[in-house]
Every structure is written in C-alpha cells, then in structure tokens.
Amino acid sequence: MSSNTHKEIVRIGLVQMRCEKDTATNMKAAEQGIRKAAAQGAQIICLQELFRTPYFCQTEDHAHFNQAEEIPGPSTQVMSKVASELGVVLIIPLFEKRSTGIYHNTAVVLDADGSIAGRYRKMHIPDDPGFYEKFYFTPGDTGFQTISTRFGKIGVLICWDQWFPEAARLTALSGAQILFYPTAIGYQAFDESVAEKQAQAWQTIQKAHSIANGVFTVVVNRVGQEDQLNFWGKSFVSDPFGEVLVEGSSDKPEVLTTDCDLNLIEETRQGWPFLRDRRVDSYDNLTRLFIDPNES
C-alpha cells in the first residue's frame, strides 16, 4: 500500500441512549449527548434508530402512529438549531409521517449550517416477533444514496438494512466514504442463550461491509430493556480493514468519539481492489428473488 502522509481526518460521534417513555426526556438526553460529542471534537454525530421513543414496534398498536411527525417538523427544528450552533453534521432518525396513511422509518441528515442535507427512508422492513415494523412503516423509496455534507460524503442505512450486503455496496458505489447504521437491535428476554452469538454476528457482517467496500462503518445502537427486548448496545466504528476503532458497552448510555482518516479508503482500495475486480457483466441474477436450480 502507498504511504500517504497527508491525513484527512473526520471525527465521528455516536450517542448510545437508553430510551424512556417520555419523548421530551429522550430529546433532552439526545441533545446532551450531541453537545458532549461536539465538545470532544466530533464533526458528524449520529443518534440511534427512533431515538425519541421506546421501540414501539414490539406490538401492533394504532395509537403509536400518533408519535409520527412531518419533516421538517418539531424534532428537525430543534436539532437544526443545535447543528447550526455547534457547527456539526447530525444524523437524526425519526418516525416520519409523509402523508395520511404513509409513514416511514427515516433518518434526516442535517448539515453543519442546520439545513437538511438529505434523508434516507429505511428500505428493508422486518416483520418478526418483537419487530413488527411492516405494520408501521412503508418501505423506503429514496434508494441507496450518498449525501454530501460539510465534513464528508456519507451514506445512511437503518438497522435491518445492515444485514444486506447489496445495500452497503450500492451506497458505497454512489460515493459514500462512511456508512452510518442507526439501529435498535437486541434479543428477546427469553432468548439469552444466543444473545452473544447474535451480537457477534451483527458486528461481523457490518465489519465485512467495511472490508468489502473499503469504507468506514458507524453503528449506533440503544441499550436497556424495553418490554420483551434487551438492547445490547455495543455501538462501534470500523475502518476499511474491519478494525474496530471504538466500541460501546452492552448496558450503559454513553457518548463515543473517534477519528477516521478518509485517505485510508483509497489506500485500502488500492491494496484490496475488490471494486475493480467485480464482474458486473455476470451479476444479472442478483435482481431475482430466487434462482431455480432446475431452470435451464
């Protein structure tokens, strides 16, 4: 690999929270976390998925639709002022009310002047015990994209998206230098025997996105027990080698910061030219849901 002495450092902040029932309390905790990260020099700061509320998708309840908000709306107005005051980029995951009857699991990116730089609507929507998201969220239509900010080109994906290499690859191909995954993932209270295996698999696949695409990956998860789910935290950042630069605890709210040298992306891709050696002429079947081995 080439020895590039010039560093292009971006400092990343992660706000790992325990969510309470009161949305005002969660907003206050998020703002405090953002301010703490900014005081530590963070330039791009990410909150966890659906940070304003407990993870309400454990049940199917029409009352929860009342928690959705428009964008721009109350949360983005508050956070836009914070972003502008501190001169930082913020990733704010929200329950978006797009129109009557259409709701999304959305992450808004606020640039360092407080303006909306872009938004991503969650594309992969789970429907599993304790994660009944299809009841609430319309699948996203933003596609996999790069959002340009004052401090770099970023891609945002959300939670369940993290298991799909296609999403990470397409976002990286669009120019993203850093992939952000705001997340709400945990294990069910009766399933503790496999909890550590699940958490390890979760980290492994996201580190693999870093390696396969030569990018930084930032994952922000929540902590604490909410009804039947225990959220395992362990928010982390991995570099293009898959090395974990910083990692949070499994049970404590905390603010994490770390430096990412964006020049490492080019150096890594020169040494591991996975993007160069892709056989795009042979990948047509990736657009199919299933390949029947009996087809001629």
Given for the second form:
Protein chains: 2
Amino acid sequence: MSSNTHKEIVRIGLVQMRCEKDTATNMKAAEQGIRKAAAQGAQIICLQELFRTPYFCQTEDHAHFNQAEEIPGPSTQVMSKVASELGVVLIIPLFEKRSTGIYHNTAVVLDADGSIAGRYRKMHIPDDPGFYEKFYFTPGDTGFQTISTRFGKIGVLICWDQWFPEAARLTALSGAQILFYPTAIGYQAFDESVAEKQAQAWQTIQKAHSIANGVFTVVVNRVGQEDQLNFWGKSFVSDPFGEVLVEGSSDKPEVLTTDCDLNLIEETRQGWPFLRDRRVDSYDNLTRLFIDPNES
Amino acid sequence: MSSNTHKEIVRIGLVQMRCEKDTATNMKAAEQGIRKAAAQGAQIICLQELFRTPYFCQTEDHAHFNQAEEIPGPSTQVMSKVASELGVVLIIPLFEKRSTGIYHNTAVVLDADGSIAGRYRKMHIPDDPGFYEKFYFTPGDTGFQTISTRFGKIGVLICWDQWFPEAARLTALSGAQILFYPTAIGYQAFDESVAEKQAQAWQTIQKAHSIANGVFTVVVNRVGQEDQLNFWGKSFVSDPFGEVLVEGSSDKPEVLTTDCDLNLIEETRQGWPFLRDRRVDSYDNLTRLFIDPNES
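Mind pulling up the form predicted in complex with another copy of the chain next to the form predicted on its own we just looked at?
Time for the whole complex; same chain goes first.
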C-alpha cells in the first residue's frame, strides 16, 4: 500500500465518564471533559451514551421518563454555547422526548458554530436482563446517515448498533469518514467470568467495521459500577485498517485524544478495494429476518 | 450466559498446504492431509482455495485455463471415493470449467457418502497486483447458501468473500452453523512491513463474522512463497463468540483439528440476541454501491 504525500488530520476527543446520580454533576463533568479535550486540540468530541444520568434502563420504571428532554432543549442549549465558544464539533447523546409517549435514545451533533448539524435516533434497541431499553426507547426512524460538520463527514450510531454490520455499512456508504459509537456497555456485576471475552468481542466487531468499510471508528463507553452493572470503559479509536490508535482504561474516567488522518481512508480503500466489489445484485435477502428453508 | 447441559460436537479438520508445481503431488498431499485429519476424528474437512495448483492468478496467462476442470470431474471423482471410504464431509475448492469461456473459483461439498451435497461459486472476485482473479473467474451466481451435510449445516465462502459482512450474514441467515473460508492470501514478498497488520485485520474481520452471526468460522489458508507472494497460513477456527479455538503456523503445512459444540450457537444467540433485533425495514440501501449525496 503506497504512502500518502499529504495528510488531512482531524483530532478526535473522547470523554469517558463515571456517572453520578445528580444530573447537574454529570453535565458539569461532561463540560469539563469537553474543555479538557479541546485544550488538547480535539476538534470533534464525543460523549458517552446517556451521559447525563446513571444507566437507568436496569429497571423498568415510568418515573425515568421524566428525565427525557426535547431537542433542541436544555442540554443542547448549554452544549451549543460550549461548541461555539470552543469552536468544536460535539456529539451529545440524550434521552429524547419527541412527543407524549414517544421517546428515543438519541445523539445530537452540534457543529462548531453551535448549530444543530443533525441527530441520530438509535435504530437497534436491546432488551436483555439489566438493559431494558425496549421499555424506554422507540426504535429510531432516522435511518443511517452521514452528518457534515466543519471538521469532517461523520456518522453516529449508538451502543447496540455496534453489533450490526449493516448499520456501519449503510452509514459508511452514505459518505461518513468516521463512525462514532456512544456506548453504555458493561457486564453483570455477579458474572465477571465472561467480562473479558465480552469486551474482546465488542472491540473485535467494531474494529471489523473499520476494516470492512475503510473508515475510522470511535467508541466512547462509561466506567464504574451502577447497581448490577459494571461498565467496562475501554473507549477506543480504530483506524481504517483496524489498528487501535488509543484506548482508555477499564475503570477510570478519562479524556482521550488522538489524530486521525482522513487520507488514510483513500489509501486503505485503494489498497483493499472492498467497496469496488460488493455484489449488490445478490444482497436482496438482507432485508429478511431469516431465510426459512421451507419458504422462498 | 447460561451453560448448556448437553453438547453437540462436530470435529473439524483443516488441511493447510504448501503447493508444488505438480498437480498430482498436490492431490496426493491433500488426500494425505484428509486421511490424517480423519484419523484424528475430523468429520468435516476443508482444503485451501485452489489447492491443486500454485496460485496461478499472479499473472494473466491463457494457458492456465487448461487447469480448469468440470464438476463433477476428475478431482471430485477421486475425492468422492475418499469421502465415502472415510465417512467424512469434504470441502474441495476447484478451478471449475462450467462451459467454454465460463470459469469459476468454486468449492464443492462432498457429503460423507461421497455424493455432491452442493457447490458454491465465489461471488466476490478480487483484482489487485498479484491477484488477477477477475481475468480468470466469472463472479459466481450461486448466491449465498447453506448446504446440509451428515454432520451439520454449513456455508462455504471463498477468500475475498471474507471481507464482506453481507456474505457471512446471508449465509448465516440461510441456516448455516459453520462458515468455511478456503483461502489463498499472502503478502507481496517485497513488502513485509504491512504483512502482520494485514494478517491481523484478516483474522479480526472473520472473528467478527462469528460474533455478528453467532456461528463458527473456519478459515484454511495456504503457506509458502510462490513467485512474488508469501502466503501467510494461520488457518484458524473461531467460535460464535470470536474466540480462536485453534490456529496454524504462518509457514508450515499442517493438519489442524478442533471440536465445535454446535449448541454454543443457541447459547450465544440467546445471550446476545442480535438476530432478534435487525432493522430489516431500514436495510434497503445495502443493495446500492454508494448512497450518493446528490442523488436519491
């Protein structure tokens, strides 16, 4: 694979937090993390999924709906000012109240002038012991999209989306150079035996999204014990070749920054031209849940 | 994730070879490898891509078309006898002459009674310096399919297919429990610097197919220097969680065997129910090459 003669660097910031019960405390910590990343030169800064609160989906409780907010709303108002003051792009994951009875797990992208560049509503919603998201979140209807910002064309996907190659592919095909995955993933605190295997599989499949699509992948996960769940942190950035550029700890809040050379996308896709060779004439059945042996 | 109370074991054999110029020598080595794997209890045994010859696609030479053969034909005749004698399922990759002017890179599955259980014609065809496959092989028209055998429902994909999540997904959705990837991948002998990174990405994306789909993945690659290419071996088996069960060396011919407990598929898919949550209502654009920003 040939080397590029020029670079097109964008510096990425990741704010890996431990969430407290008090929303104002989390908002303040997030803003501090953003300021720290910006001070280190970060131009696109991503927060973790549902950063304003503890991960409330461990139980099904109607009271939690009161934490939802509209977009634009109080949080985007605060963060828009931060974005424009610092001149950075922000990815702000929120519990969105869209209408009475319609709530989404959403990420807003604020451009460097503080305007809303776009929003993504989580398309794939999990429901597992400790992750009762289907109770709270209507599956998104935004589809998979690229959002143009001052510092690059980005795609946002959220947590459970990370297990679906279709989501990464569709976002990359719409032009995204970097995929961002705000995340809240951990292991059941009483079941540490599979924790390392889970974290390994989680990193593997997201590195594979980079490889399959020739894009950068940025994952921001929370840390800390919350009730029955132990969130494993390990926020990371993968280059288009699946190499990890930076990786966070499994147990400490921290701010990570790293440079992504967007020209690597051209170089990687020329070197391994997968997008040239997709057999789109044979992919129709991807819109089926299962290809039943006795039906056709 | 709960443990199973019973197992459903199938033992897999991988024959990683170094190819000689003489076809008869390679056929003999392949048969010896199969016999060795069967003696170790293997029930489904996979050979590497185009095992009968050196990797001739390093140049575009019409003379190589004379190496192609029909299916059924001389090689399947020999291997059918081996399959029925040993009572094993064989995956036999061949250079198929389908008709005058139509050649495929094909893998035949022979059932344990020696009959042809099915065939797969490589759908994604590479064309890169040293890998001029588009000159030789018409892209397959079999689609992605599951082939039922005495020892399990299997899917076969070939080499370049391994970079396409769509191929793994469609094969798994058609019911396959194990994906087999006969392969001929190596690095340019004059460019060792990227070799390790390439091999790492290659393993990562195939482990990801296991994780995304909850299936076993079996990859069989050749070893040895042939002209400008150095084939990196490292044949391996991944379980549905992306854990490597067995891995070959990078430079020696060898026969690998490992047990796959097919009940792990049920357990893994219950634990991480990705197939439950695919957003098939939003995947239509996967049949497009690119989602152009100014068209829709």
